[in-house]
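As structure tokens, one chain now follows by itself in the form predicted on its own.
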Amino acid sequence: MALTLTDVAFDYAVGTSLAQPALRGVTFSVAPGECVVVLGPSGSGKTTLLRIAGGLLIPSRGDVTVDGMSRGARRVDPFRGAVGLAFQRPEAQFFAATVGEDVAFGPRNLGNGDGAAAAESALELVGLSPGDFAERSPFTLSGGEARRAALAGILAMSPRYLLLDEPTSGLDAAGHRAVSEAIARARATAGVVVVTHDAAEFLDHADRVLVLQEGAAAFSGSVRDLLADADRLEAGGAWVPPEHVRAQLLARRLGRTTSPPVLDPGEAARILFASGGVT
């Protein structure tokens, strides 16, 4: 079983003399109990590549397979509460009166009874208390308690595989370990796709990483690989380290280290320090 892209490209505003292709070519998978982190610079294509992989935008080209199911003539839809896609920007998932409400839709929708206890096991795995926020308006939560709800409503569904843009962008401490900690969780059974900025943040637990520029694939591989690589990444803009790695990948050009970069920051400094520093 896998949700499968494969040489998928698209193109906005077709025909037009706005036409923009937005992806080229590009082919991964994730299965369940997988994590895949997808980075690039920004307009690289990365949010497109969800809208595609969650289904709710068509490839101009190339194919999207779910557990071997393509959308193609069948009645029922292969994405239909196996794929869940959480948006950068929650609001833009809010619309009931009330969070318990809102995440409640997603399994009631899928004949999950009323959705009222996936819900509140939802709102509790993202660290919000269904006692204090299940009746609270989704439009008064700050933005770090939106994001949260936002995942709850996802979670609630229980999808096959996890889409996920931005999810622990704007969170305070607190909220960025919940959310840490819920898609861990939902990696034992489904398969997690995660677009970030935040590199240091995720690649410790990936099993692939792809990373995109321009439409295209700059990297796919393994992170032992995207380390190695990280050098040719970082030159052509395609992909911007963590500090610590930047500071590794420094010590090798100036020949104070033969040692491959690692994401561990206390190794990097480790080996940092043995290699006499980049100063």
Given for the second form:
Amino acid sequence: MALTLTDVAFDYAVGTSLAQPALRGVTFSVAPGECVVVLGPSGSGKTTLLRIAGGLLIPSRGDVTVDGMSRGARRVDPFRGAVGLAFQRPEAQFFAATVGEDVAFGPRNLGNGDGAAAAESALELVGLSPGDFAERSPFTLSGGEARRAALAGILAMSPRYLLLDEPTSGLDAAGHRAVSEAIARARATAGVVVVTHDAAEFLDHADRVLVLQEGAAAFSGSVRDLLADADRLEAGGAWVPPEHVRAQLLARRLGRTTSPPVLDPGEAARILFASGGVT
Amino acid sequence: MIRFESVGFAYPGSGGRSALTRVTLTVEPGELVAVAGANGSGKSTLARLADGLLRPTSGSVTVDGVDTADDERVWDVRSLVGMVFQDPDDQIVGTIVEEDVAFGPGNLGVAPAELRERVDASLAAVGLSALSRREPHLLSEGQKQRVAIAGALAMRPAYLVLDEPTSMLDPGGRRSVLDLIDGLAHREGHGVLHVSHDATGIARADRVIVLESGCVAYDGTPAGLLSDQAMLARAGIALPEIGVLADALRALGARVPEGTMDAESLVGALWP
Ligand SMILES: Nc1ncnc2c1ncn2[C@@H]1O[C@H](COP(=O)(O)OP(=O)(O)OP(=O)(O)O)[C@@H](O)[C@H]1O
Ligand SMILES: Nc1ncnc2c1ncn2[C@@H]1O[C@H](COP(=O)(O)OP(=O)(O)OP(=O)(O)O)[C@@H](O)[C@H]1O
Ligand SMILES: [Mg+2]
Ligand SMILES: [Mg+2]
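Right, the form predicted on its own is done; let's see the coordinates for the form predicted together with the partner chain.
Everything in the complex follows now, all chains and molecules, and the chain you saw is the first one.
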């Protein structure tokens, strides 16, 4: 079982003067239980990739399969119920008059009763108390409340493949913890893909990392290999590593240490401190 | 200056629940003031009050002495205060990027030659020159956020209110917008109100205000906030990994200054 994209390309506005190649042949897959983190500069194609993986865009070239089924010839939509995508702009995801209805719609539509129980536990999980928020309009929430409500709407469907586009953007510290917790829980049964500019936050969760640059994969592999390749990716403009990783790269470039960079700040401190000459 | 005098605000239909309670603060020209606080604490409400988009339910907001509740002076306030909304889609009006950026200053009556110069300079400042002829609503979210910033810059207002202006940007974009904000206040003398959850951005302010359930919980220096674990928690701010690394190095005995938030300063402190 897996959600698989094979040599996928995508052009926006085909046939107009504004035609935009957004993806140029990307291959990528995630299986239940796995977490894949997608990084890359603004405009590199991350959201486009996620929209294709979520079945919202049809690729110009290449194949997308959900557990071996492609959309093409089938009467059953293989994406329906199996793949859930939380949008980068949560406001674009809402449609119902209240938060409670909005979050309950997905599970109800998939035959999970009236969806109320699933909605309630999803709202709790993202830190929105149903008592305070279920009757609110989703369109008058604060930015962070909106992101949480939109995430709840996807979590409530318990998709087998959970696709998250900048899930922590605009969230406070508690929101960041709630997202981490939601990912950890979802992974027990689901495959998770996280698109993010906050690499430090999610690399701990990652089985694999994809770095996009101008619509192509600048890197694809393990976190360990990503860190080993960080100098090249930074020099090539594909990825600016988190500051604490950059500090280790810088120390290595200055000949202060020979160790490859690590993600854990405590371990990084010990390595840097042990490298000598520290004031 | 922007002055909030015991400002209270409740949204219509919110059952009397107030979004802000007795908020008093000032932003002077040349001053960079950060506003932090948990989700729903009232930051965006405060931002909308500062540019007159919302009017206080109680208390008053004035900009260079002009009351934002004065119907006759709405345009004076609008020309004094530029705003970057949390959701860039709320402010995109033009059909191509450069028209969108020209919209604000055009409305203020800026002459065509100067308008051209302002639009080009603003797009260059956010690294969008190459996308000037694109349709703004067909851009990536990070690109849209930079269009919104360029639009506010092009107005050259005395005060700028930026509501989480780096939330959709990549790490390089974040750093360059933080540099830009710093320069707007400290080199060009604008008064800047910068709403942010990000310790790195907050660290560069002259002063930081923390909102908690609509009330001011802290008004002081960033260093004072960043070294106060309990207040950081109330403000909903997580210390970034570089801050944790700096703390861990200090615990080992290294001399790393408080508030070190970038790789260059950290390495410079370790091996001067
Ligand atoms: N609807 C659209 N029509 C035309 N071009 C588009 C559209 N949406 C995105 N693009 C372009 O396609 C490219 C990839 O956009 P995408 O939204 O996938 O980027 P991204 O990596 O998600 O960026 P960000 O980090 O800013 O969200 C960009 O150059 C963008 O301008
Ligand atoms: N139009 C509205 N109608 C009713 N309530 C609103 C409206 N806009 C915001 N609120 C509520 O007012 C409170 C303050 O919202 P505000 O948008 O100022 O928060 P914020 O600090 O900017 O949060 P965030 O970090 O999530 O953006 C929140 O509880 C929010 O739900
Ligand atoms: Mg995107
Ligand atoms: Mg807000």
